[in-house]
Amino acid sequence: MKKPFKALSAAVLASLLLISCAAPQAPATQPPAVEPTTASADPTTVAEPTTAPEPTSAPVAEPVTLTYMASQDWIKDAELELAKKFEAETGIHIDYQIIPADQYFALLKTKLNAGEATDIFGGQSGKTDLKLQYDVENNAVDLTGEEWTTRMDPNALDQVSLNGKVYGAEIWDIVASNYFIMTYNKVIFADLGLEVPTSYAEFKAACDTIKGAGIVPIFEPISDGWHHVLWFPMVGPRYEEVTPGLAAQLNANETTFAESEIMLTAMTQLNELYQSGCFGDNTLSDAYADTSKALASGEYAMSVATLTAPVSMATDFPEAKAEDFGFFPIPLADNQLAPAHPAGPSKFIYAKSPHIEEAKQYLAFLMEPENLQYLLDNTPQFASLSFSGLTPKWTAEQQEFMNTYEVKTIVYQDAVNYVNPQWMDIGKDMVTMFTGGMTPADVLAAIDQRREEMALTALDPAWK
């Protein structure tokens, strides 16, 4: 059924990406490479995890309860134990409250417009979707004053502000849990006599001579409606190697999506993928949360996972390694370049919360720099941090992807206004193309649709 392309809906409005994604005011000139800012001198020199903190305080004579909202895999364990001993020295407790990723935005947007939020609420950073989904200036705390807004990364430090002020905490990798690129099986491809590919030619043939041994080429987990997105604006970089200043012109409203030709090869190239059979039969109903377990079992030869997920992987199976992978950017459009992409979760104080001192204080507890160190040693899904002064754990197959790869900008959720807020909505489109019911066209011309409704509806001076 073809999806129509009209009245945008509250849903439009709500529906956003977990992972890892948000939608920043792009700058008139091409922003600067975003490197690591926490690289270590030996690249292949994993720390050891460290304990955490000892108490160093008495809890307070009358404890408060902390309520803190967030989606499914933004919380690690070791925040989790750091919760822990910030109530064991404040008498301070955190009442998470983990929402399905298909369901937060649409809850967090009803709980905000209720007025109803809670002391702490999760969001994916970015500047549309800080004004947009979050309305930060009038729902979330000024920040700015805050000592470690000095210490965080300021590619990172600039999608949680608006307006010159902070308002949001990115506690996140944003390199080895956000760099969304082609994760390989090294030893699939040897087996095969396959290099890796530099083209998306090289690339399909790469898939249709691993079909053809027996071996699913892709792990495409479709169903959790937002994976299959990443496959598009993840190359943002290529867009902007080919048509110099194609985000700022697209933020200016002076072209589209539609008419760029280098995004229709995107979407064109992606649909002959699903079409050909890439990503195996049952890849409709395949689920993220078995991407490690699909990886370790080497029924699929590739997947598009982080720079860190080998290293889960072997912690879950540990007879899988994680130096039997390999990683090289997702090839559409013939895309040779490394997706920096420093928008990520992160954590925003309720305007309303009768605790904002008391979430400060929890704020800054966790950004101690022992404490942010610890929970890096103790979270598989992390290399880094977005704080300087920490020690990193790049592997040796990590360090070598960033060193064959350059970083030029930023991906196209993050340097486009009002893509990221449709995330999911241009899942589903996605998801009607594979099925037949639109075309390649057909999606970039939704995502227009809905672009110009939000910038309307944001008063955007580009649209009037």
Second form
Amino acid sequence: MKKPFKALSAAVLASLLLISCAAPQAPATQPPAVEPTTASADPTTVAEPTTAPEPTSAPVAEPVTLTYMASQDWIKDAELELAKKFEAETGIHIDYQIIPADQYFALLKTKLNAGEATDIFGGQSGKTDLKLQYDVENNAVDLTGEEWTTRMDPNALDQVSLNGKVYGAEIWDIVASNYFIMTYNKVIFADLGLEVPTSYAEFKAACDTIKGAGIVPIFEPISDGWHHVLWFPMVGPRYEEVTPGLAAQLNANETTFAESEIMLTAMTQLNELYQSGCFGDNTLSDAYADTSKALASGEYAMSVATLTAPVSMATDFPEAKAEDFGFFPIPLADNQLAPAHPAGPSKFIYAKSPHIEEAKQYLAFLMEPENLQYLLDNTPQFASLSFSGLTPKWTAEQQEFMNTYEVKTIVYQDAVNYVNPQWMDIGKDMVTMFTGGMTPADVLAAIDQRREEMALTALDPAWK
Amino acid sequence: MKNQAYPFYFASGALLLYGVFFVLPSLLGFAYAFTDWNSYTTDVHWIGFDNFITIFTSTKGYLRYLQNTVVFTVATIVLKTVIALGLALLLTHGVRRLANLYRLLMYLPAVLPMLVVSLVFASILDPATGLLNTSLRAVGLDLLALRWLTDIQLALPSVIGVDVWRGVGYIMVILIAGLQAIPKDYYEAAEIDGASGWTVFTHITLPMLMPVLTVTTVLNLLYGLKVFDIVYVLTNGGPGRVTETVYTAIFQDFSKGRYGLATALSSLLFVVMVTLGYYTIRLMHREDVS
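What's the form predicted together with its partner chain like, now that we've got the form predicted on its own?
Now the complete complex, all chains and molecules, led by this one.
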């Protein structure tokens, strides 16, 4: 009985070996390649024998798929629709790879360093990021001279440019989506007899009153790693107001974060808000994606959010009304200035991509005026875009904020070098501060230390 | 040497491949650990022990990450071995009915990808909406509904707990194979001599199982020292940096373009792994002989 079994096994194995050694065949679903034919279309006519026959059809090109990696929330649904339209028009498919925000930059840097980035990659604009995070001069395609650069907001264009060359496309709302400010529930404030605070002391008192009423004062999603950092650099215009020229001095390495009294005040006040329970019990596990749900629930009175947050919330939760929410600047260090922030998520074409022309074609398509207007009209998070010739859609509350709070200088992640690239590290230090492992002064000193490391690596003349 | 069934040159092909693709890159890695190799410049300079000095003296907490790695490794070795041994004994000498079904159920978590396990547990352990705390609150145990992954005291033990849950079935299966290989004659002789259950365990089961325990311990040791994915997904090293391990730090340094420093850290861990692995095997073999 054993011999036939062995013989059968040997036969099966030999067959498998032969099959596996056989030349691979084209999959059945692959469209057959068209052979260039030398025959005339008309079978009755005979080709001239002395002239070389012209092929009547070119070989079918492989369908192109552009890979595109971006952080969570950077790709809006309207862009996905535009990508479908682009594919219908050109046959070029866009393969989006959306990465959780807390892992994005580490993964992007790893891919760039390994030489394996996607055809298009997303990144925050800003000169330090362009130079240090993405090394755009080596990793991104020079887009200077593209038609759409003439229509982009000059401030936004400056943030995606390095040494006079444009490397990125910033299709973003640099006002409504970039101004991270306190979004507050007017109904809760009115019920508790609270006014919009104009100083940190008033703000802290309001938080205590709200907490006393059994409502969590602020929805602060720390688990994402980036959101709670906003509190600090978004107050940059106030630091600049109190200490004129501070950003320039920091960039010239003439002073440090640790030496700034106003920054220490802001960091200390932030720590005080956490320690006094203003962020609630679940803040370390809360996620930014739940902001709309939290605001709509009425269980939270405020959150650091964009000017379009209430509109997004009302889209997701129709029972909640966008007009029930108002805005005021983050009041750390008694700040009352609007956080002008021209840098934002941008699109870069990878220099080693085999599909650079197709990627340029896609960016040009996205930035056709009618497509930009479509993106603007169909994205609740946008009220305007960083391009001229479009029709914005400001709400009364957004307009009121812009009329009330002055724009003086830009936020510190844009104004001060080597801050934005260490965003997630600052976030970790802040959590360590919240949990008692660091003091506010330690956090500032750690920022200085990382700035110095980056500056030395970048051979910054100010650090020599 | 003459007793060998096959001549040495039979292994030369494998050794050559191993040397080119494993040993040589490792040695090159050691060399780069003494340089300032980074992503911002193409120049690489020899900087001696600077990277190692940074690891041992900087305020960035590398020693804390090393400590976390060791704590994770020791805790998972002890917990997995003890629990797996108990389950293996139970499912070999205790439970008879449906024993194979129970073995299968215990082994199932090992089949799941670590990423899936981590994402599931991140949801289960959410302090506000997670299954664990919701269940505890439902039965009135509100005091036990803790912030499993966000409390600085509980985060690392929680990660260890999830890893033990996933890994114990795998170790159990290896130990069951070891237990089944122990000849029944010993147990029959002990029974005739009137030996107690504890005496049988300490004088027959444990010594006979020692080679298998050596294997599982070394496997757990190497796995524990290399831990990355479960920490990365469950806590991403947080809250703050309290659950960072050596490999999450290497990943961060590499992703920030600090190749030299990351390589130094990696080389250091390699030395620790080889040393600990070698002495563990020697120690356990010595006990085995004695």
